[in-house]
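Take a look at this single chain, the form predicted on its own, given in structure tokens.
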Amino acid sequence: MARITLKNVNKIYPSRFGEVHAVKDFNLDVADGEFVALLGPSGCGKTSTLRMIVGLEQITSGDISFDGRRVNDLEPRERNVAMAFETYALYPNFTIAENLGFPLEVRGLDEPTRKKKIDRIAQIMRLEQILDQKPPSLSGGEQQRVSLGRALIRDPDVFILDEVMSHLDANLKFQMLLDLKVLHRELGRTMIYVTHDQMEALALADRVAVMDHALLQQAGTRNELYRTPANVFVADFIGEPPTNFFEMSIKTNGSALQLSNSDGSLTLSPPASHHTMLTERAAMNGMAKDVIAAIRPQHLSLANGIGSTSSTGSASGSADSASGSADSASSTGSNPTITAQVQINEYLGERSILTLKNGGQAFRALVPPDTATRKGETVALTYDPENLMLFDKDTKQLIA
């Protein structure tokens, strides 16, 4: 095993057009038999530092160590790296213990010993029935287990997958998630996972490094990434159905403090231990005294007794109660609501999205799936304040 340390790492790619920098002062530490995973949208640098790490691209500037060892100039077979790519690369012609013994043949072992690795590897991926077979002949998820074997047959100190489940379908990337989570219990190997899907990074990693635009933008925990993102992208990227994002401004009305978009129509309210930092802000001058106000679906709830009124013949007369509304207490509790028109109910079985309105502004709740709206409907949700983000509108970094 080994911990892996990458200190203000570069990458830059000459072309025609200019100097691509796809990887930009990028500092990162794996802890020995840590599971972390690379996550981004595509061409966000998080292959490009996979493929540095293994040594199959140069480093513009920086330094890789694996256990404080200088790998830079190392070549990959000299780092024990082993690598699983999305395309399976497997030889069609070999068997499946063929392949998985392919590499121990190109390193000179005898076929008592290949065999005894193959027998345990087959087993670890349960692949034992097949070992006869050809890579044809087999589903995708057994061809992903083939690969994924192959790779961990040389016995590696660090395990990369590069989005090793793109080709999967829904129930197969779900075993095959099960299947890495045990694999990396059992071998406790350092592994770093590339992937653009979340919910796979989330469900899979220790910790996970987000990275956009070529910059490592947070590296935390699930908990971390969830609850405490560092900035704007971050908070949008985490969670499923996505966050929702309100540009405010901060407001005193009495001695209360509350965050109100530009006509007035919704507002909300923060919470108690963020007034002093918000009285401060509003007390500066130009630009500091807007927010971004940022919830997540799963914390709006529908309030219980408030709003279901019925639009039947008159939508715009609830459209205008939608935009006119400004939160309040609910009468229900202490936490404050929001009144908003219903544009859509999506049903997913365990659970519905509501889209809504509010004014101008649109957003998302996530419901109970016997919710019954209907479109034009203005229903009351409620949130509890702490539950509130606020990111600076100008750098879109977490302020509170």
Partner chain sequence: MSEKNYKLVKGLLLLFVGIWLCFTLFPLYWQIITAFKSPAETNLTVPTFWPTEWHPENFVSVFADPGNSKALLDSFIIATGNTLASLVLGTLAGYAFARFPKQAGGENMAFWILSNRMFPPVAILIPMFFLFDAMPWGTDSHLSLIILYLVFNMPLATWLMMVFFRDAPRELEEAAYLDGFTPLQAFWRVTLPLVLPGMVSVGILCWIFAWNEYLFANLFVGSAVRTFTIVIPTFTHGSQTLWNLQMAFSLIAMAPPVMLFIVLRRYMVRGLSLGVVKG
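One more: the block was the form predicted on its own; return the form predicted in complex with its partner chain.
This part shows the chain on its own.
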């Protein structure tokens, strides 16, 4: 059992061409028994973070502790962690059964107990047929399962899994995700799971830590990441299809308040609850007026009367009046709208993705699959102002 705490952890690799700062001021608290996913694009420092946790890499600065005990100077084998490697790291001259049993052997387990555990893990990982073979003759997916199995066969305080499903086909991955989830519940051990696939992370983890460019961007539950992304990167990275971003500035006109793009062709209505804050921002000098507004394709829906024949000008006018009414009464019936021309209508089975264009601004909306709009058609899309996310244009941090 272990609670893992990372405090101001840094990793700097010396290299011939200068230093590589792979992990910057990383702070994270993983509760005992928690399942945390570390999510981020390739090269953002996920593996480096893991390697410091398990003790394979020197910590440049900062502290890592297990249950409050500082482990910085402990050898990997003294930390009681199990890890599945991104590169599998299977012992090539041992059979699969020997590979699985190796960690048990060094712990002095007797042969029958070992055999029982190997058989059980082989069943979970679907490896029964290949226990006598050696790693080089296996497929990538099989090797990956052996590597995962070798980590799971032990009973450590912490499991560290680095990209363990990247080479599995969709079907098998789905099944294994389920198995892993069940296994985690059964064992109740702390697990840290690294991936660059948000689907895996969101499906498995109690909490997801999103990394980019050596920095931890945000750690939170699925809902927190989805509803209140800490910054533009997280808003963009989490969610499928990607979030729509609009560069806007705050326009006040008496008591009315709107977000408008540079040429005024597109306007968005922030929720009434933000009006005071936005008015204050607008009153400040300089760049504070400029914000990045974001809305997820899921939160845009087609207004009634698809393919309205009204021109763009009058449509934006109607958006204005709609926003006005949204101000006074945020009832669901009178949500604001955006008009745009359909560029692409992608049919994806349970849904369709519309790629739309308003002037120079492209964005996407998720609509029911039977939507029959064609390229070039002008449509009106409504949204609930509460779903609008606003970010500072400079710092890219969430402001509302």
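Keep in mind that what you see is a predicted model, and the values were worked out from it rather than measured. Numbering follows the first chain given and starts at 1.
A summary of the domain motion between these two forms places the hinge between the two rigid parts at Met83, out of the options His196, Leu56, Glu346, Met83.
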